[in-house]
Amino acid sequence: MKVAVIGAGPAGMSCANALLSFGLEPVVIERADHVGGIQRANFHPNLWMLGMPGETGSGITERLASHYFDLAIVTHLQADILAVAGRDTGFRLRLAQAGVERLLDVAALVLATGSQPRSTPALAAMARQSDRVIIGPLSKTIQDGIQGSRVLILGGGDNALDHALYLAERGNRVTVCARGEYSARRQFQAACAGRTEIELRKGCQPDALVAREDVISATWDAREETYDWLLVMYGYQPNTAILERFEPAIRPRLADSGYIHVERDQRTSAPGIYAAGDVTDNIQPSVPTAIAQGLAAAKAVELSLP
């Protein structure tokens, strides 16, 4: 039987893999040209992958690429959804792929879209304008082009602090503004304050921000003050744009979060749609994680299916 997994991170190159060993049929819908979802652009080492000390989000993906396109699995890349009915058998996918449309019945479906870094409407058009603006942690510029430069990092959770430490180490002073108090891990925060490069505020919230040719200004009470870099890192939201295209009585039940609910064995509350990985409420988005979801939501839909 045919299921269709929609996203080829490592959640659903999991569910994919655990489904064809349990005789199943995975078909995955992608609409990168590519497998690995975001963590393809993570340059950190992974903190949560056991046995795999230093290792970093893109090289663990290459691994689980690597091993994932050894597999006899229909892979559809540069591919969009345009639609997703329910059927008495399961549900109907209709398709565009290279400009050509195609219709997909599968008898269930894995949603493992994941996430994509959080912005506002305002600071996703400064990025748009200008390449000194960078939403979110996973880029090639932050990793080796910033070096002796001023940067303002919005945001106070763990990747705006350990950011700040991995920029103030290649020469470079950081503001890390947070619209409240810091919720990042404690040995961050006391990191951060040891560091003089660094300077943290709390309670800060920019009055104005403008991308200029090569300089970032921000103003606070009518002081301006100008930067080389503006880093977001406001976390993460889900990738659920796709329910839009559902059925009404087939698109599964957000919780409050935004993030698809899904019970311990990532059923959701449309029957024969399952989730799996960060699109989904878990308690640690990570690797790992992702991985054990797309592997116990291919274990219940073969429990499901006669």
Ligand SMILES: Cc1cc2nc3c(=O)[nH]c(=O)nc-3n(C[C@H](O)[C@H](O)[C@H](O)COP(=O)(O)OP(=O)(O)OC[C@H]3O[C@@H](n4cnc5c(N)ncnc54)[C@H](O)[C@@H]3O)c2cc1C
The other form holds:
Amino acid sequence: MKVAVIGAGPAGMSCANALLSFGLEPVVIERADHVGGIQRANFHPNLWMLGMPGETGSGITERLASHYFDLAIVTHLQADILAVAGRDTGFRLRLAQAGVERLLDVAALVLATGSQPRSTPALAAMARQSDRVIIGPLSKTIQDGIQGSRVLILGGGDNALDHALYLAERGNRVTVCARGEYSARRQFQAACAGRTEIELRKGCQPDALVAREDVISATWDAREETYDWLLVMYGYQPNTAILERFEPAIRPRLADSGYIHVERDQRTSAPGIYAAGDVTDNIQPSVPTAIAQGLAAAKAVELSLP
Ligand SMILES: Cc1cc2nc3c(=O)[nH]c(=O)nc-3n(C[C@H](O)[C@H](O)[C@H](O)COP(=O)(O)OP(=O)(O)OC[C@H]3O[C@@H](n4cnc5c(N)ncnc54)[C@H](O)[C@@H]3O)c2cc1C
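Please supply the corresponding structure for the form predicted in complex with the ligand (the preceding block corresponds to the form predicted alone).
Below is the whole assembly, all chains and molecules, this chain first.
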């Protein structure tokens, strides 16, 4: 029996692996041209994968992907889901891949679409216009392309301060600008406060930000400051836009936070539709959580099918 898994990050790959082991037929649909999800570009060691000390996010992703491709799992990369409709027994998906449309009938469906960096329309437009404006963490440019520069980071959470420390260690001067109080872990706040290259400002929001050629101009109270780079670290938001392509009657309910609400067994409010990983309202988004939720979703699917 076919089960669609949407998204091939750790949650989707784990779910597909488990579905296969339960004798079901997973069909994975991924919009990117690769599997692995958001951790693929993480150059920091993963602190939460017990048994792999020091291994980076990208190293773990390679291991997961290598195992995944050893399995006989049908995977559609660079595939776009155009519509999802309910049927008497299961769902009908309309997919587009390489300009070709096809229909896929499945008995159940697992959403594992993860999350993406949060931004504002104005900052997103700046990032499209200038490659010196970077939305979200984990880019190759941040990893090794920013040195001896002046960097402005917007945000006050873990990612903002983690990146401030990383960049300060590479000879950059960093100004971090949090709209309110800092919400980052205490150890990050203490480490940043102890470094002369990092200035932490709170209750701070520039009146204007403009990307000029090779320079970012930030204005506060008519005072202009210039930076070489602007990093936007406003946290993450769930990838739920795909739900607009679901028939209204089978659209899973979102929690107040905007994440997909799931029960303990990864069931959503829509019968036959499950969700796993960062797209759900889980308490600790992480690779092990995503892997475990993918497995749990597969088990719940298996139990629900005749
Ligand atoms: C900066 C940062 C640092 C982190 N550090 C750690 C760490 O040290 N340790 C740790 O364990 N975790 C860490 N995490 C968390 C970890 O990355 C996530 O919890 C994990 O990747 C979640 O896996 P996922 O499969 O749910 O989502 P993702 O990894 O986001 O994968 C989702 C997949 O779905 C695909 N997709 C999205 N929309 C669609 C669509 N409409 N159609 C088809 N495919 C779609 C995406 O392309 C992607 O491949 C970190 C996260 C960030 C951002």
